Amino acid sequence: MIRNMKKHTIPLLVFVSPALIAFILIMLIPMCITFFYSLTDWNGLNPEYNIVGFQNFIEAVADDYGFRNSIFFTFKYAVVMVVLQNTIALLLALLVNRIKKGKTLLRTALFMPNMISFVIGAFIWSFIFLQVLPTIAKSVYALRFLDQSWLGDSTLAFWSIVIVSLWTGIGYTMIIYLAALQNIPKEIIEQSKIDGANTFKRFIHITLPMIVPAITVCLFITMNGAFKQFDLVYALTNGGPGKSTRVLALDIYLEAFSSNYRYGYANAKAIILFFVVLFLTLVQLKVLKKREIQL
């Protein structure tokens, strides 16, 4: 029996080993190195450094107001993105799934922004916010409200980031929902129509329960993307005005590579961000997977 187990196990290990080696080299070892440097006062340049233990973690949580403000802003951004992106993407998927003509064209048009990098999208929207919208507001009296300090006001800057994030991310999420909607057996929909269920009841009692796996995936992708957001904010506002739109990833980057050069301290912040995302991901997966089993 042991010989048979080895006979089956060895080929599996051979097939898995490339991915396992890549995971160890690319993910596990750098994570261990990051944790080690988080216990030091290394500045990223000097070969000499001191072990300070958990002092960096204590400072980040207790003394660093900017870091706490970045946590609050990132949580706010993540909640808004999870709600808006998934709601709008699901509505668009329902719309695309219902129309008969032009479905491919509409689906392509909605997905196209996802093919543009966040940096390029940020540059495009910076031009729109700073040049196009004020010009439209001056030309059309009814649209004068568009002439705002979109990137200079902290509240408007937040919603500017949300708008650009939705523009780039909704298409990808919509495709996932659309695939789930198209996998719902048509016989069930037809039977519900015969039984007299209206559109709203079909959506609540048939469509939503049958696309819960897709909802789990989309919530996971959206939440993790929101907590790891960096390039769009860096290119659009650089955390400004002031520090009002500084997300966690940007705060970590500036701590390590700007004038502070506190590489060890930045690694401690990165470890905190990792455990925050890990905890939220595990809670989310547990809740939604439990919901899938119940259904």
Given for the second form:
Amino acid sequence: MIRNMKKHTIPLLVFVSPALIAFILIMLIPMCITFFYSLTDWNGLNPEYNIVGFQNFIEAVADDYGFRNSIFFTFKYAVVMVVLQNTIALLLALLVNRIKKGKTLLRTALFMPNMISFVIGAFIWSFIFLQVLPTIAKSVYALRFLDQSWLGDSTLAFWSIVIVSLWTGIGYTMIIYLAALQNIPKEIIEQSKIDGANTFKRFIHITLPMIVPAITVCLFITMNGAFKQFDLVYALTNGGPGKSTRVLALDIYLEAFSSNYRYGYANAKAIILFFVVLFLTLVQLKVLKKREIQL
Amino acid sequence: MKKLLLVFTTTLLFFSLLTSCEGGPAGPKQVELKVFIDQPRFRKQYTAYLDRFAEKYKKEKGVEVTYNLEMPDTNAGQLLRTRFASEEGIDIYSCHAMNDLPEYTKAGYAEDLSSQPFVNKLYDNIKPVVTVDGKIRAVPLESLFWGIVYNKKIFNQLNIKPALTVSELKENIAKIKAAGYIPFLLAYKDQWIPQLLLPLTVGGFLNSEYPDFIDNMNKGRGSFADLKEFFTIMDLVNANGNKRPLDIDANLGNVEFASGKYAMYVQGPWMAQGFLEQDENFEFGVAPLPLNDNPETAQINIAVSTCLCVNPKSENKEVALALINYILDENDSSAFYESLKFNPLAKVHKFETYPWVNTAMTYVEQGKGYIDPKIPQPVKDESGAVFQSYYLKDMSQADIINALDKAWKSSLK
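Requested next: the structure of the form predicted in complex with the partner chain (the form predicted alone having been shown above).
The complete assembly is shown below, putting the previous chain first.
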């Protein structure tokens, strides 16, 4: 038995080794180094630094108003994104799944923004927010409400970020839902039709339970993405106006790489972000795994 | 198993081969300088000047100098830190004299240049800018005389002069408004632009009514609340500007200001090129920003943005120092600075300055000029963000004072 296990272990290790080595080199080791530096007051320049223990963590949690605001903002953003992105993507998937003609076209069109990088998308949209919408508002009287300071007002800037994130993110989520919808066996749907279930009931009792695995995946992806959001905010508002749209990742970046150069402190913040995301992911997986149906 | 071992050994050999490829030992007759300059837009000028130095050095000392010139487009500060951290042997590097030099000195990356011949050529009002801990640490390249820029055409047309007190400024504003112009251009989308109000306000007060402000802050017993009229000028500027400043970034700001609709702009003459690109006949001057009714507070800020330092750990220090001195060479320096469009800052510089520099110099010559106050960079960055929030009324004056005090305290750690 033991011999047999050994026989399997070595080829297994050999096969996973390229990925494993890469993972250890570029993920695990830097992670450990990050944790080490989070215990120091290194500024990224001085050859010497002091070990300060958990002081950075204490400061981040107890004394850093900006960091707490970022956490709050990121949570708000994550909740809004998870709800909106999944609802809209699922509705679109249902729509695309239903129509007969132009399915491919619609699917491609909706997926397209996902292929553009976040930064390019942000530039396109900042042009739309700053130039296109005000121009439309000026020429069409009925649309004059579009003339807003989309990126220059703290509340509107949040929604501008949400709009652009949805624009880039929905296509990807929709494709996952679409695949799940197409995997539902036709017989079950027909059966329910014969039994007299209407569209709404069929959605609640057949479709939804059948696509729970896809929901798990999509919730996981959107939430994880929302917590790690960086490039879009960086390019669209750079955390402004003021500090009103500083997501966690941006706050960490600015702490480490602009002006302050408090690498040690920024690393401590990064570790906190890691544990927050880890905790949420574990809870979410546990809750949703229970609801999945295996055929 | 044997095969696996073979694969491992081959990989190991391959990597050791790669690492051993890094250049052989250099002879004494040949030196490669690693130069890091944060101004890619001047690559042509720098390369030409370095080549001329190499030629001269070979003739004089018989040593052939080659360069590894790095001019990063973005994130230069971060790159330079990585170069230092990985000990890549940078010989000469550029940095911001006000923002970065003190920190690089503290970390031991800025050689003491006080005894170098170039020091005697520098103008006396420039020396303190590149001095840290009582020693000259760099050769200055780009120097700035700044405050606000004003549209000369509007000022001539209305027959007004740049104000030196807040009361005069209010009178000017009334006249400008009556003539249908907007008194101030506010371009607050990029945080560094509202940030400019901080060095101007602190600098003006520091050199008139509150000479101990920075000292107190650095000792941890001061507060921005000490500057009684800190918000006076900011409120006046904000109240007399255009709408939606947070939609206007630096580039759009150039377009707007050169359009001739605005009389003044809290901005430095480093934007000159940007204004002139919009309208080559655009005429503007540089004037100080008054802070209250004491004309002493209205002064020109004198700063050095880019300077060159020598790394004390350089292996080719002799050549590096020769190059640093050549920057202010008796014969060649003048043409070099002129080609870069930098201001003259040493006795060897004999070229015509730009008209806007002259307007600033008239104030400096009257003694109305001060060296850019040493405000820690984190405080400057913080101010950019909180001044945006102040404009939007997301933050109160008390919040701003708290935030700036906190940033200053945290920079002392």
